[in-house]
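The form predicted on its own is given below as one chain in structure tokens.
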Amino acid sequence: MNYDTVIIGAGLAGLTTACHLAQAKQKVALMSTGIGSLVLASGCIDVLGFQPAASQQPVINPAKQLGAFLTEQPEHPYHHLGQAKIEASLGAFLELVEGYEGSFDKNWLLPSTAGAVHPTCLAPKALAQGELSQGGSMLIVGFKELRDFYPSLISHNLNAQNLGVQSEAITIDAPPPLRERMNITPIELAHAFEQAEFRQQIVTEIRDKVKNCNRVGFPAVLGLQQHATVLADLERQLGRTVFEISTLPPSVPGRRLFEQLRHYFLQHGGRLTIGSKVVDGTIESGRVSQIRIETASRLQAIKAQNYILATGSIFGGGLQTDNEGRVWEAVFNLPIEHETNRHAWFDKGFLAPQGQPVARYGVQVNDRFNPVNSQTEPLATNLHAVGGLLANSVWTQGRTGDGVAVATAWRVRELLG
């Protein structure tokens, strides 16, 4: 069967261009072994959270200091875009997704998981009531069957910050029949919180504590086909607005947004086949004319008009090494810049603000996201790299991976919508 684009990979950046491109009437096809990175992220969209870079302090305007980033990362692939690109895209996202909040020029400051300030520019609505600079007090709510999710833990370091916000914590246990488990995902738990009589116990169970706070803060596992029902429902029930933080992994805002991206592509009559490995791709003449899938039984070849690769990094499995330091993109075997010799991938500190420098490994582009040699010369013109995979798109740095996937994939979109 023959496709108008064929893309590779279910993560934000394939998705939200498949969406697009199917909004376009395109006739669409997205391929990914997996279902991508989205259910590990915090479903919220970071496009500047920290200028410069290393710095501590949040950004609280994207727009305003998005010259200054791109001064300081000459080479980030929002040269590329630009701010009017950049801004575009946010807005077309808008209007893919239901439930999200925010724009270019401010920044929601949410709490995480740790206590710490999270900046983002697009969230969900649960997620952004959790706003820090409204001030005020909260209660934050954890589950002792919940592991990895510490209430007091949160609501010490929101205080020990000085943000404007005087937080008290609360752990508890699961309702049945959650009760008494050793652990409990956070998929669990969103399940659980969309029977009523489950959100009748968990008020039943807080409601003393609640009545000094203005906002209480759950886990974000307030739902996932149920979660606008399960928000206001508890908003009614303790009479005060009520907010999601983010958990470590597995993500249900992750899921939502995964699956709203996921019914938006079919609705608009794309094609997703989840489960089939992308072998390989031709590059012939300066185009791609095929890639293969895996079968059954065979390999079967797939041809469109144009490719788009959003396979993601190293840790997406878009880009592969050995031990014998070699790095390369894993569909068309495409030009890697690279350091060959492995001690020089990490730096010494983990976490360390300039990132890693494996991170910044990628495919080169143009400012068609053409994939390029190493004398700028596009390798194919109906092939474009999109998210993740392009060369130092580092989200570490700035926290910028959400906003150049998104707009990438918006990008793209004008290329060939």
The other form holds:
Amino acid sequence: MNYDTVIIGAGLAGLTTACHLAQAKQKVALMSTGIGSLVLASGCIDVLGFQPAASQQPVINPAKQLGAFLTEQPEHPYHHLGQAKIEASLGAFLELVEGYEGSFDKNWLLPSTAGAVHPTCLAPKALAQGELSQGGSMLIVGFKELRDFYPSLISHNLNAQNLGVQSEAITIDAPPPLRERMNITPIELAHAFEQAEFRQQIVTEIRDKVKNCNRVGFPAVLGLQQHATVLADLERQLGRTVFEISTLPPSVPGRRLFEQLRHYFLQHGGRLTIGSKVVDGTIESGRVSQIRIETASRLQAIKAQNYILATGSIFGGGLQTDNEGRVWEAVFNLPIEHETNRHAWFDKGFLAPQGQPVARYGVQVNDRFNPVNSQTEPLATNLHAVGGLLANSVWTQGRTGDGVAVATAWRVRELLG
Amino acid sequence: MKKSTEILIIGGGATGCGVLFDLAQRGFKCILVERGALSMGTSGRFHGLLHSGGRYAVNDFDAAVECIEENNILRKVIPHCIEDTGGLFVSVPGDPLDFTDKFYFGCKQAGIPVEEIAIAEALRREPLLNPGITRAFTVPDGSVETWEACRTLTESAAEFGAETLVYHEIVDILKSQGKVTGAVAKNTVTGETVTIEADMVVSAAGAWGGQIAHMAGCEVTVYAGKGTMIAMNYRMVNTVVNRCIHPHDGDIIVPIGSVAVIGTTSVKVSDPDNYAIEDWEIKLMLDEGEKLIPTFKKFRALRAWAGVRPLYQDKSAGSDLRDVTRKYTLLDHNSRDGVDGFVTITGGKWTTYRLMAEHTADLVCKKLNVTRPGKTATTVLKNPHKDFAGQYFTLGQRLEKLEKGELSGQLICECEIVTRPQIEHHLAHNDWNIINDLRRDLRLGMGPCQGGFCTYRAAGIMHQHKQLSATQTNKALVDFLQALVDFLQERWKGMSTVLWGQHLRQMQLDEGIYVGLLGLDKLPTELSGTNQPRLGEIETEGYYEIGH
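Same protein, different form: I have the form predicted on its own, so give me the form predicted together with the partner chain.
In what comes next, the whole complex appears, and the chain from above leads the way.
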């Protein structure tokens, strides 16, 4: 079968590109080894959270701070895009998903899983309602059965930073059928929240506590498919604004985003193949002629006009490394500039303000996002790399990872659509 | 604060804890002072080998005899700390064959039960072994749980009234008229000092023994012999596997807990608190491991660490540290330096800690002119974990309990099966908010994810349990967050030397959690701490080796 475009990778960059191209009436296939990394992320779109990158002060207006960030980070992939294209990409992303709020000129300042400030550009409504600059008082509710969320730690940190919010914490037993089930995951809790009776019991349990506060925060487990209903119902019953705070993975908001993008892609005629690893690709005379995927019995060739590499960095599996200090791109074996001395890959500190040097490694591209060789000549004109795979896209640096994914996805759609 | 005692013991490694128990059992009032946690220096940084003595049978005969005698005793007195893995000495192609006969007869002479077995039998026992091995011998090696042992010793000593002060660093040795009369220790968590008066001071500070002796005005040269080892995330052998050659880098693989540890290198370093693991050491270990287990490099290297063997020499050591005897040294500073009331025990190895303690206690008795015979060779110590009475702990025991529903509460560390009630029990019995203590006590964060999920969970539980939010003081919160960052940093130090392939992906997941989701790096400076000395932790990059 011949496609207009084949996309490799089901993370934020791959799915977003797939949706945009399907929307542009292309015949698109997305191939992925697994379900991608969205279920490990917060579900928010961080575009620029800190500037300078090592600063502790969150960026309030990313659009305004972008110029200074680009000066500080002369090799960042944002240089291939520029302010207008990043802004346009965020607008285009909001067209794909429901319930996301925000714009390029204002960061939400949300409580993190530890009670630090998490600046983010686009957020699902439930998370956005935790905006810290609104002030007032909040009650943070946790569940004894959920080991991936600690309200008193979050509340203590929020209060100690003098952010203008006063928070209180309460940990309650999850109502049946989860009560005493000591190892529940956020996903299980999210399913339970879709039951009216389950919610009812929680409301009864916390009603008295809620009286003294303006807002009520829960771990991000307020339903999956019926999230909007769950949120509205809790707000109605409690008579307060209700918001979500991220948990450890699996992330329910990440899962919701994955489902939304997947649904959009399929609705627009896309073909999604999850569970078939792309093992290699062939570049002939400056063009990719095919890729091959693993199927039950053999390797199967897939052909398309264009190919998008959205396989992520080392974490995503797009880059491979070994103990000899080798670093290589997993599908096409594209050249990756790197140190062979592994000591140079890491900083002495786990929380190094400049991030880990190894995170810089990736595929070099031109302004059309074609991978290039060391002379900056494109290696294949119908191959484009997006998202975390790109060189010098260190997501910890200024917290730009989601922005790079969303903006490069949109840019490739412009180039191919 | 002031305390007084009969005997003050410096150093909470295996030797110090052994001396504490021995003297307490003999009826002395004792205090042990350790600058970190128990077994945090060399005793906690070795590969966990209980020597049969085979390793020394050719080169260091006296050490070999001591090892086998102590090996037999320890199996009886601390059975819950020892896994009877047995040991194999094997020759791989290319190894000098004349050594194997020397080895065999050396073992015989030293009293080590050695037996040559058929290659097929060796491969049946350990299927992943190099099928090309040319000879194989069995010896009674084992593996030891050092934290469990040190805890058992100090808890048993406490029953005789002995006291143990952890996180207390010696800052001064007190002297009066040429006699040592005690020491001043500083609490590394609170900064408070405590003056301890004592009739006699025993330094069991291992590689740090020279520094302690210096404070007492005596010059003792203890070389720090760094050894590096790697824990592989798979118990690829169930028997300790030794290369049957002269002691060499990377010639031992020890199965311990759920991992196999390969060791070690041997490099003289000038400062026992400051040394790094070099890349050549990692490469060498993996290459040597491959010779014993041909698929060795395919397993995931989990973490590397290094420790410093205390190598005592009166005259300057030669360039090859392996020529220095691994026998221990007991110094009476009265006869040696004219300083009374002060004894140093150093050198040796984990396997002989009890014997070292007994000889030290004998010397203390002699100096104090009393006759109180030691009984540690025949006293079976109580297993503080009543759940698994008398048994060596394995992960399988916890798993079985979990599957039968006997291990209640939340599973906080999935890799090592640590539950919330276990953590709460630990917190109820310990004052310090140090996550690393949870690791040593419960093995929290020791599995393949190296604390990725359980660190946040343990921190959350600790925060709740200690009711830190009730105090609402920034100091308590800063200390707490620092403890969290310290633990992650400690794990990072061990991991960063062996990060590639899947383990590097794992690290990036951990980074995603602690940086991306928690934003730990963005907590304001006054909260996330400064570069000041770490709370309750002393910065060392060492490990220890039970000896070579």
